[in-house]
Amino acid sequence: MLASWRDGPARRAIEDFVRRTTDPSSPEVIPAEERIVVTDNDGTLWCEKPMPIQLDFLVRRLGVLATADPSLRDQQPYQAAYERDTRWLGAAMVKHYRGDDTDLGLLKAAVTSAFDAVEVEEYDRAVRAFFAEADHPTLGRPYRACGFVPMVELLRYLEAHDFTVYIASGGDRDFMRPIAPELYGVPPERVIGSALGIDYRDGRLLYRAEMDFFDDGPEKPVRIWSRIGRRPVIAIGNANGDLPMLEFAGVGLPALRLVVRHDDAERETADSGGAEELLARAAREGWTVISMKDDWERVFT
């Protein structure tokens, strides 16, 4: 079922979690309905660099809103978007996962205005366009085609042995369901992630120009449990963002914590900018770090 994972401690450890506890003979098992599985979704299941799919999607909503307002063209991050700055709209994430919030301020800020008042539904059909036609500016392939098999194929596996799978994110809920079904297998109504503030007004759904919270640090677990109402079993990331998740996972049942690390230039990227913390946790507490040059016998389809 793991095809496309190579033999190895990350693999060994991933099939030795999941035998003692789903046996029913092993001291460890973990009850069906307590195999809940949290995984981020930007750089874990998908690529995430030079910068975050949903973020292309945004810098064009902005790169609209400049071409129709001069005027926008020399402040942040309007000014990146029109020029299709990919390297400072990047830079606003790591130096977020860093502890600097300042360019990334500047990004939600603009964001959320440019989707005051559009309906939950007009957005919907917006980002299946978006995923319908548009490309990653590096790899050269549809971003519909830029989910990593490997993980797909641990999602299946766990879901084999009655584990139920989450997407946890700090990317935008309602930029995720729409394409979490075709891409991963994971319905709408199991995606977590940032949302914008929704208003109802007459029959409608419409978004506010606020977030309504950034589910992202410290507010996953919040999120998490707001949800679920379960502390997860298997926590998966790849970044510093993801580090309370991971800490979250499993208090008083066994734990599997998994790190997706990108060291292969080749086949994606050899960057891990904004999780150096989460990578020097990992090895200390000894959590699974999965490396994608020497785990993964294929990276994408």
Second form
Number of protein chains: 2
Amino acid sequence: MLASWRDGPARRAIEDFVRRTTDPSSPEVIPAEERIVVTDNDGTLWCEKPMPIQLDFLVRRLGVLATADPSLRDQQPYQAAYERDTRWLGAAMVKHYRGDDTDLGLLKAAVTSAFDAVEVEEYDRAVRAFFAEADHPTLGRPYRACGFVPMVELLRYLEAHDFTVYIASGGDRDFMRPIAPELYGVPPERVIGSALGIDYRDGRLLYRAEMDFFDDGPEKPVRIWSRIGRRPVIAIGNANGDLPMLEFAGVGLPALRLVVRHDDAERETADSGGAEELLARAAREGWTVISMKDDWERVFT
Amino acid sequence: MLASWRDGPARRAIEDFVRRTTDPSSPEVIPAEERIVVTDNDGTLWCEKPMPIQLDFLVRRLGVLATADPSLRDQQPYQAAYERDTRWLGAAMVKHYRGDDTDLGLLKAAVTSAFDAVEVEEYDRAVRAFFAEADHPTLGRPYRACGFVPMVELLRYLEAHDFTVYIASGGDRDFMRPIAPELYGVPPERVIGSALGIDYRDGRLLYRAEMDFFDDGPEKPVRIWSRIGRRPVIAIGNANGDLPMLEFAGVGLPALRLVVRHDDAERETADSGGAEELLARAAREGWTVISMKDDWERVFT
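Since the one above is the form predicted alone, can you give the form predicted in complex with another copy of the chain too?
Every component of the complex follows; first up is the chain already shown.
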């Protein structure tokens, strides 16, 4: 089932953990209902460089707003959106992972006003339309084909051993939900992520012009608990924002912590900006690091 | 499977809806993944008079605090807790359903400070200890035996037809989770409810002295969407706070809306305080009203 995984320490650590925790005769067996897996999305299940896919969706939306209102064009992030300047946007995320939220603050404000009073079902349709046509800017493939094949295989392998997979992402929950079933086989009720506030009015749910919460860093364990009511036993991430989630996994039970390292300039990217702290911690504590270059036979479909 | 249900309009409406939406040859068939059921808890799955069960749990906690600190004893709700004055507490909920949140505000403040900096796992243990020993004040039975048998049968009947049941309650999510599997066969990840704020610190989740949200009235559809990402097709409630949830069900799909009416003074209670608006709306729109007195052969185990 892990057909795209080469033999190596990562694959062996995964198979060994699954054997130890699911073999009924093992002293470390975990009851099926406790076999909870949480995985980050951006940079873990699909690519996030040169910028998270959701940012491209937002860029297009902000670009439309800046086209309609020229006064927006000399303000960030509308300027970057209007000029399709992806560098400013990608840098904003790296700054965030390094602890500087200045640019992310500008982005958040624009994002929230971009969908003010939009109904949840209308947003769902906009996301589906985006994925039906949008292509990755450098990889030459549709965004809907940017999922990492070995990771999707891993999710199926875990499910075959009665693990239940949740996506726990800093990305917008409702941006992932329309495509998570097709890309990852994960249904909407198992997608955890950042969220806009929502108002209920006369049978309709309308987004507010403010975030409910930003699901990254120490907020990830909080939102995992809120949704699941259990600690995960497997946690998978790739950036500093995933560190608390990995740390949170498996207290009182065995735990497997996986870190995806972007070291494959040829097939994807060798940019680990924003992952320094996580990689250092993984090395210090012996968490399993997955090398895209060494551990994966192929990356994409 | 509905062994405790008498033949009558409520049972027939339920069976008819399930037949129409699950028979593959029916023009109204609903795909299995869309068969989402949301049900209130207090007054719908278990009794809530003379006061919600959670209030008794809180009363005991506040009583302990007032015993330790005499200065609290002339303030509400500590006074009521210390004197075991259940009338003040029950009345606070009825006032809330009628739109007056004065007393509920006092209660909320006390509740939140009562678990400040308590770890989620410690709270879980406190809830389990409460249900292991606490009895209902008037019914002469343990709280863990206060679930309505016909409603538990209904949940099993719906699951047998591939519906997925979520509890969507105004009560505290983490208060219901430890006992929902045993009482209702509903796992923690399918319990939606009010929530305290939570902080993550060094691998631990600690409650904050403030609510994250109060899951009642128009907040119920918001929290259902947040957790599930779909509209329910069956919604079940008993009080005015459930009205938006029932209204929210089944847009674009067939919907079944069920209202539990407390009209059984002999076996439970005939007190419908706080349900006036919901019962009027149900009558006006032809929603199915379940009479505890007429429709149920028995109420409790």
